[in-house]
Amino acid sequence: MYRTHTCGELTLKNNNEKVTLCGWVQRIRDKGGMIWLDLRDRYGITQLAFDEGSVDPSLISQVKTLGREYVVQIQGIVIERVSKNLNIPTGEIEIKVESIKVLNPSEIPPFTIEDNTDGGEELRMKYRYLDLRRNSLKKALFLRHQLSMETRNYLNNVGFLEVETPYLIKSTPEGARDFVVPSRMNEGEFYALPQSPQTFKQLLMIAGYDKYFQIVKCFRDEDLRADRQPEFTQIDCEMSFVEQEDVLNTFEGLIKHLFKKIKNIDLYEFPRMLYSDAMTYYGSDKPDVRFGMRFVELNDIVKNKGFKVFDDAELVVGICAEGCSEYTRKQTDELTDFVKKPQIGATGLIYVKFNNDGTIKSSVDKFYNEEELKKWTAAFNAKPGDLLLVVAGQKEKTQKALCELRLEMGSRLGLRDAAIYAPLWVVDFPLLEWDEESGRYFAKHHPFTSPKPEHVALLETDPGAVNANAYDLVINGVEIGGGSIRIFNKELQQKMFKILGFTEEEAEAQFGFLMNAFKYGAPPHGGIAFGFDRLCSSFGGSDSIRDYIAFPKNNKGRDVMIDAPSVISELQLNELNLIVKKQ
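Where the form is predicted on its own, what structure does this chain have on its own?
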């Protein structure tokens, strides 16, 4: 056999044993008379020792020809190290090498295979198979594996059945853009890759499989960010005969299980926050509640005082940064420049310093005297030493800008501790969103989300006021998962399609199979899907999901390693009927 042990398992218990190891040459240290070689595999590093005074000179010559990343097999005796390295499991031993065999040489890698590599991201993505040799990525993929296994263990233990659903499905008009696949055997027709197994898991509920899950690939043709990829993985789940609390309790249990098993953290009961409160107090439907700085609206206090910026604003709102009253002009100017960035979108920033001596100084002293500014500090429950930061403008745009400023201040003040986890459920989302450009409603989640039972009647009179039986799981300001109780009544689903602007013919063409299934005894059901890549990065304390995906795409959706997407031959295009055939 190639090896008797891995490079991560030998200890003093193996002292004096004869072993065979295989791996990659990490580094060689020639100290003149003594050579040490670090041999690496997936499991760790073992130090090899070559004493020039006691081994065959040909072996020393052979060692001196080796380079980094050579694949070698060695035989030798386990001995105790004189200079121990207690930072690694094998740090108390080394191998006195008797023979070495090169299994495959290596060219000099384009970057160093070290934790602190000298390779840029694009270069490392091009040589991803080399990047994956680094410890940081090995740890990330091992974490992903652990989360996958523990997810399956938990869901299996509470009665869920894993069922695979198709990848070649029908394109639907709602949501993000589909990736489409031409059908050779059905000229002019296309499959779509699934953005979610949504309709299939509902069909499984109708089929009687009352607890379904799947760790599944999904696909969305959308612009990419650090937390998005064109292909991503979901923990997709559905349950029958449940209400919202049943779903929340079940999957709160899953997340608690994962934190306990993977990180040995006992999480408290997850609070529930109304969507309306999340927007009012945090300006986001995924609030980071590791710290305070809740929004305070000032409309009633500041308007009609001659300050046009406030008088013309739909919303005047701010946050209180505790202990920041001594910020310099340079620091407040930096914050002003931050909120005026195009991606943030505010037109400016007003500040009020509640000084330690009790005096109040602001950037709008011309319009508001100290007595009026005291009303501001009272509204915030501010204390001497605090700094008020206020923005104004159109409501949604202003909420978004202040949300970003709040997060920026949280980071500057060290309040967004990656070691602290603050999960919560955001509930009671709006069912619909009005789009001015198209002049119609769109589903906030998807067309199969049920309205709150007490709001069903409003569908006829005021659809925009209807709340959904929907919920998102948020951890540290990141949406980890979301779901809803589904519509299971054919008449209500038809009404929903009509509100969304579908004609009867369009609804039948797109979703006739589901509507037909509703006629045969659909149970009440609901579910949730977790972004598995985001969950992994959250557990790993990273903002990017790429390190937790073995072979990710770059920001342009390209796999620079295999150079995809790529052009295909005219013959293939002809077979797929995608170009006009020559006469």
Contents of the next structure:
2 protein chains.
Amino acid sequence: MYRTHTCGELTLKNNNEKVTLCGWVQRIRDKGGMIWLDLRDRYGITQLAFDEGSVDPSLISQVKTLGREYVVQIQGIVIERVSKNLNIPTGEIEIKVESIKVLNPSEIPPFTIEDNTDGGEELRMKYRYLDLRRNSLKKALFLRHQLSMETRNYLNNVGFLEVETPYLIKSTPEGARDFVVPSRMNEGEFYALPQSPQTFKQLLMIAGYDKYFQIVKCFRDEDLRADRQPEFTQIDCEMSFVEQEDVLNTFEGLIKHLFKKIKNIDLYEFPRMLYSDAMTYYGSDKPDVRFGMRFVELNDIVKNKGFKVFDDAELVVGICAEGCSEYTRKQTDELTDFVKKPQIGATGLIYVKFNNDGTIKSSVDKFYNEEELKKWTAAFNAKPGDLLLVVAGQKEKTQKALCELRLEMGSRLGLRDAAIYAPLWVVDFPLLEWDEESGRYFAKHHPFTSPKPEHVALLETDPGAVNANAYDLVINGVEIGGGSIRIFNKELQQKMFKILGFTEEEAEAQFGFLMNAFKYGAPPHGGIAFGFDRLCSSFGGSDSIRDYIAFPKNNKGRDVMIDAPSVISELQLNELNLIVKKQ
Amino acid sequence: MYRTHTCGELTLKNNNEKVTLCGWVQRIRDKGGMIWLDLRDRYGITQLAFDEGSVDPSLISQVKTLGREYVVQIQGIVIERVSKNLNIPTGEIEIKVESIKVLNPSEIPPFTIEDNTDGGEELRMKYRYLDLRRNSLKKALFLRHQLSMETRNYLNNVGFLEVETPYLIKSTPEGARDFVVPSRMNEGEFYALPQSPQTFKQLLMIAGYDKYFQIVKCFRDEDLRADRQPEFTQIDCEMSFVEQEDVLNTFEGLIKHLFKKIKNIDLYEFPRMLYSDAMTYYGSDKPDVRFGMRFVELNDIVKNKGFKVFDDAELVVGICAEGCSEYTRKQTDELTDFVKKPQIGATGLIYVKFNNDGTIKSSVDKFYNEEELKKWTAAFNAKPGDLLLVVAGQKEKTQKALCELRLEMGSRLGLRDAAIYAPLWVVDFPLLEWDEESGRYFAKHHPFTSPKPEHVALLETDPGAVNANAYDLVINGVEIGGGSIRIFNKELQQKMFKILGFTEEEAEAQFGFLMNAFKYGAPPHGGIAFGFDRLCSSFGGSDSIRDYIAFPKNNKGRDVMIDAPSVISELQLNELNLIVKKQ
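For comparison with the form predicted on its own, provide the form predicted together with another copy of the chain.
The next block holds the full complex; its first chain is the one shown before.
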């Protein structure tokens, strides 16, 4: 036993007790005559006091040899503080120290272990074990632990079984790129790491397990963006004998449970929004519905008035920014610059100011008189004092640009409060997506997603028009999870593979085991998977998923702390029967 | 909503209710006039009744088209059974069916989905999703789910945080062979899959997380034995500011909790047995202590009496089988054959019968008279009626052979009751193991295990004599978990690597990050890891860990269901910059 208590638990109730504590030296304040030392562990900070007038001088000289991040064990008596700190649980006491033992000294850390550290990101990634000592990361990983515990408790209570599926599986060409693992015992052959346990959870439904979940690592060898990691964690779930609404209700229950348990927030019933409406009114399949400012299409009103930009546009669409009619030229120019940024992609921005005095002023007065512009304001239900912002061009590009502008205006107007959570289900996604480059359809969700029963006939005639029993959970503009009702019939699955460009042989080689399983009594089933890293960052109110991963990789897929990946020995390569090509 | 109830919940309380059920056709009994159908789902079996006299003839003809494993949805009324089955919860009712809908037909399964199936292991592995429908596997996976839930609940309640550590890490030459993962973005470099999260959990201790756990997949590319899998699951744990007894007490608490919650068994306090005693008295570091029959060494008594076998032997050692003095010649011959099997490895077996009449008869009467043999029986504290079984030879080999004979005798005498659980801690393992072949020491546990403080000086003079702060949890002769107190000092860790034959450069390249971390305030820490697959099979009273893994690999490391590993495309190999050598 190294300690009797942690650094987070002693209070006035322990007054006069003799205690032994262990921890790290957070800070030493030498006030001449009195020295205070903040001792830190996972549980908190306890103040140690050394009165030069009343303790052994050797103890004082020992304290003076200590530095930040030294690990020490101390013995002493709990006493009441003169100057109390009511912000921390231990703030009413301090320890009159009788002895100190240095368990391990510390060199001066490469950056300060403080909430506002002086360390840059590169340095903190290299010394991740020191960065993890900081409060913000400790809180993030504690939140992650809580979320996983509560997720498991909820799902266990409603009858889900956690079943582990294998990590060494088979490479499949559909979807993202696989990480592969050469097999030494099966020469020239490779396992793949799972991008998700999709086929295994479907097999568990066919095996009759009824309700499955797993919190599980998944792997994708993609070029990384800021918020992507080569390995990431999913809450993966599947249910049998369910329709779409059964799945939505079950997992709406899970999300509500998590918000209640962890944030004490009672969420309203999640609205269901059609994918087509999400695109029409928000220009996105993950709308932030903390605020309105819905898109209004103006094609019918604005075309054929001599303004070529609008006449040539596939879509003319805008939003109404309430109370912004007095925006200055500088402000509207800023917004124009914003939409013209390459990542936003609009060619320009038209504005209409519905002034407080009832007059209307626009950037296209040359083409539209006040009477015409009144039709615009009417279409938006605008009031005096509002500002209309309109973009035009090719449909998808224009929707995307206006979506970004809407979010920007939401932020500027303070409509995106991080303390407000607005979840919704987006439903009825298209089944397929046409890819111009390869000239074929791709599965919008994945090849196992079932078409709406009433659209099955369309698969032959107009595959692009087929909607799927697929759904996403969106919170505050972030996709937290997605899933679908699956195909459970061999013939339909075969047809789906054919539409996706698989030959019969390819389909059989890759997914024959699943289609074979469909022959032996597959139940109707469906499920969902949540991005756990993102769920954590969303709960934590942060944009960075890295803060919620103990040991993340950088943008090159490297762990700079352990320096992985790295070269392996010739012996290892020989055993695997592999040669690395010389460049 | 496909159903109002599951097949496991309807009882007389639901009498006369109209219900909708879904499930699989387990069995159809056509008694002429009456047809019964057992409908199965995860939750149980409900009997469906069709009275040919009282229902629509089209329904009867529909039932007659159904086969085993068809998935159906039925509607009907709950009625009381005439002939009740009180062995199942639903055995007092049946459903008077009004309509049936076939959700999916089934071909005839390749083996019967029954407790005693007619399918061979190969076939059942190929159709694992059908094998998983059988009760024994369903129970096994449900037990596994329970054990993981209860493990997490217990550890969470005593303050452990579950932290996920990375799967894409760095290859290290120490220990078993790594599975490696080529990196596309870092040409010519490889990740490795973790054999355990050892270094990461130590870094979490250095980061101040105090109590960590994780239920986590680990990977070893070893030639497989029956009970080994290339991927396996560990309950991995680590604690700071602890000594050995703190770790043992914490995890003794976990194991007791699991036995209480899941089997309602109250276990006694786990004894601590020295490794040296385990070897001396049981010939094994994982003794089955459900029964005594401890080894007695006879060297002093039996040597120099003219019996060359004993005179030449390093060790003469035996056990006393109570009440076996009347074993026939056939029986003692069987035991002799047993110890001479190559996998047991003894050269012969000597027996001494302490007959009920007080006389003594041995297989070495030529060399030892009754007076001499009385010294033997005295050494064993034998009683009339007992049988002494003695082996001799090189020490380790002889201990191993007698250990096997002891277990065999325990089984023959019914002393190894599967319903009895006898856990113990084996402690004070040697730190190092000398390997004749490579002429160097290997770490008995792993290179991070700390020597006993009082043995540190011996590291320089007699490394083989150094004991470690290392411990194993053993239940009924099976090693369930093992761990150690770790080195947390850079110099000692460097010395350890040196003893293990690392050059300074190798140690730095492989484990520099850890030794570097030791410089910034590493706390004393230690931990343990449990083999979760084996823990499950131990709880389930089975020798086969495969039954407790949803989708296991075979002895060649293959998943025969999905046919992995498999060849990958040239495109994939090119992207990874790899060539597979032609044989």
